[in-house]
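This document opens with one chain alone, in structure tokens, the form predicted on its own.
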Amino acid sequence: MTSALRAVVVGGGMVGAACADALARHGAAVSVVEPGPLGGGATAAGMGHLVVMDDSPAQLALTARSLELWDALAPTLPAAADYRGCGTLWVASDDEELAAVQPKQAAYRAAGRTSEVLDAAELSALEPSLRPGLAGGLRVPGDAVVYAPVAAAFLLERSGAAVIRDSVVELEDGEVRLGSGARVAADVVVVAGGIGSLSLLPELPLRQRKGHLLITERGGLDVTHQLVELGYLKSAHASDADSVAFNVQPRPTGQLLIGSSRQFDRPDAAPEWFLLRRMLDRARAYLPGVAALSALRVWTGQRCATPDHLPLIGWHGERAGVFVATGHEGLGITTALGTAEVLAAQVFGTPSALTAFDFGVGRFHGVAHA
């Protein structure tokens, strides 16, 4: 397919990456505009967990749209990708979250994804490692995790997008103005920075949201499953206060990568140790054998956030050629190709059930919609 179309994508992340990828396929020529390292930022910061969750019906069809395209992805991704169907454990440790399992079960049936109820006994024959006297659970096996920055990578590659390195200070009528003062001209622009977004649209409502990872030692206890604790909503979700959940992935290496954490608006890097103490607590809650564990690493990210917890797909709504695909909170790495095909359909006029959904900057005041 070949097309005329010139477009520039912000960012070289996950999402940024989908973008160029889905631009190319329709045959425009793209560039992508990318300080820092490509694949980094909130990318590399994260647990490459792709995920199918269902808070809202938007969210549920963005998600499970997205795990298909990752399924017809995953033979083409390099190795070093380490795409991995290990499924996701939803873990109930009482019978109020255990009666939460039945609807989250109904809602995957209805988006074509498959999914298992758990009695306590078949929990604990799956994952031993967790401890005794939890309800039960939810078995999800089509989620996977993947090593993002190779998959961001793979898909910046194969668009064949010409990558520069700089930033865009600017978003100008049908051209962007580069940090070196350079020019570039864009029939179309993506603006998919993350919180970076905020610097060439600061009108869009976006939130700074950092969260705290810990990988451990090699070997000394077996997990096989990403597991979540299914009070993720009400332990993560509830407030803006700073607040953790059980979130443990199991690595190829043996290792455990050990989440999560929240907190707004905190723009810095540091760790903060009382925080992080609490997340292990909240492991070791579910999963004693942490306890022996020796950490190897402690980092952090930077998401960004919208009020619904919806990303922001589309034209701005008011500037002319110009596109966003940001806000993605904790769902960018799962969100990014479906979040492409969004992109694609509205540029291109594609076919999408995703335009059913509003992911619109529109969608909250101040702003027209797309």
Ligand SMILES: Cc1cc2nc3c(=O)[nH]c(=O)nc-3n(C[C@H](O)[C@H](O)[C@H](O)COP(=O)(O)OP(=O)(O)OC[C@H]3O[C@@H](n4cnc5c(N)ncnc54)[C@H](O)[C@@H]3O)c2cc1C
Given for the second form:
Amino acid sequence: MTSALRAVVVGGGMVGAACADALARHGAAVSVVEPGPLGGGATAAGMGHLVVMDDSPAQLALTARSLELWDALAPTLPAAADYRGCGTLWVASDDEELAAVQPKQAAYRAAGRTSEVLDAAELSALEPSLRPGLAGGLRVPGDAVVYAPVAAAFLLERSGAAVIRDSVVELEDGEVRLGSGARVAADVVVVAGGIGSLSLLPELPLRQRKGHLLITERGGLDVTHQLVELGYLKSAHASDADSVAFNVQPRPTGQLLIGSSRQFDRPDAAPEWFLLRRMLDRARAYLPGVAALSALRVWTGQRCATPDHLPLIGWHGERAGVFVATGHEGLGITTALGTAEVLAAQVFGTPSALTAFDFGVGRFHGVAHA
Ligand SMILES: Cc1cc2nc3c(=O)[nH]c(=O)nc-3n(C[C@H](O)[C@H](O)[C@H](O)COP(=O)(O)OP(=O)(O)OC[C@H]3O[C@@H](n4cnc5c(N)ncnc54)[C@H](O)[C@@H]3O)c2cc1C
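Starting from the form predicted on its own, produce the coordinates for the form predicted together with this ligand.
Next comes the full complex, and the chain you just saw is listed first.
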């Protein structure tokens, strides 16, 4: 009898949890090292929107595959994971934006995801709280939302991984060294520490991208889909400057979760009120009733971004046995399951639905640290 592969996963966020689960299902004996709450980190700060995105063919393939995996996982999730197939409604404010939904729909269709183009009247009938005068939109009924900290804790428990409450402070040959001084033997180490991955592998091209979220009081506005503006995401959110976009999620409690903002290299966790104001003005421009709601809580989180907005998944490239699963920016909840599938396929040499795409660290060789 051969002994099981010993895998150590660094980080118990959504990505680490999904990787632990996938490795365990391939027969590995998995340990997860996490000093903080399981499903904490960016995972606890995020919105939990499970969304197919088409900014690049690789992103479309990874998000679409991940949504298939979420669809399969959903019936097994605990109720507290709040998984709901509310779908996404991409909102077009003018005819130019509405014209952009045709190629988006074609891309989704090619990736096996259904969507439906809406004219102004259909949009307003579906979401009467949106302001009058919008041009229409694209409804993606298969998108969903999930409360990620619970989903991560569920996957960790299902994996049977040993959870070690400590930090990994050094990756060494065949083992990791913990803050306590203890060592854990590992045939394979998966660095899934979100932005914390930089403390172990400073050569990775990762950069912090801060985001604000606000949750309203209960009751007030009737919204049934995750609502996202179509035009702005492509432009300002893709640049290096501070940006905001209309992005609103209805919670089962009757609250609204309002995003989104993006700022590079702002490690301070404190809310920045000028940006929050811009974010809320943006939300109010689409959903005027927001103005009458009180905020219950505001918080920030750090996305972990790469130069091409795709995650780093796979072998480190230079260090034997060291793999990475990080850099998921604003899509790490969505893509955690696809990431874990790609990662496990590399570790075990098994097939993956995403072999045609390069998520490897090697694609940045020669690129200066972002
Ligand atoms: C405001 C905001 C909104 C978002 N909205 C969405 C959304 O709607 N949909 C979506 O798909 N994604 C969203 N995201 C992105 C998503 O939250 C992240 O991509 C995802 O949570 C990353 O998960 P992770 O496991 O890689 O990192 P994290 O959740 O940060 O987990 C990493 C863990 O590793 C641990 N760690 C770090 N270093 C070490 C070490 N040396 N030793 C041991 N442990 C270590 C940390 O303590 C942490 O718990 C959002 C993010 C933000 C900030």
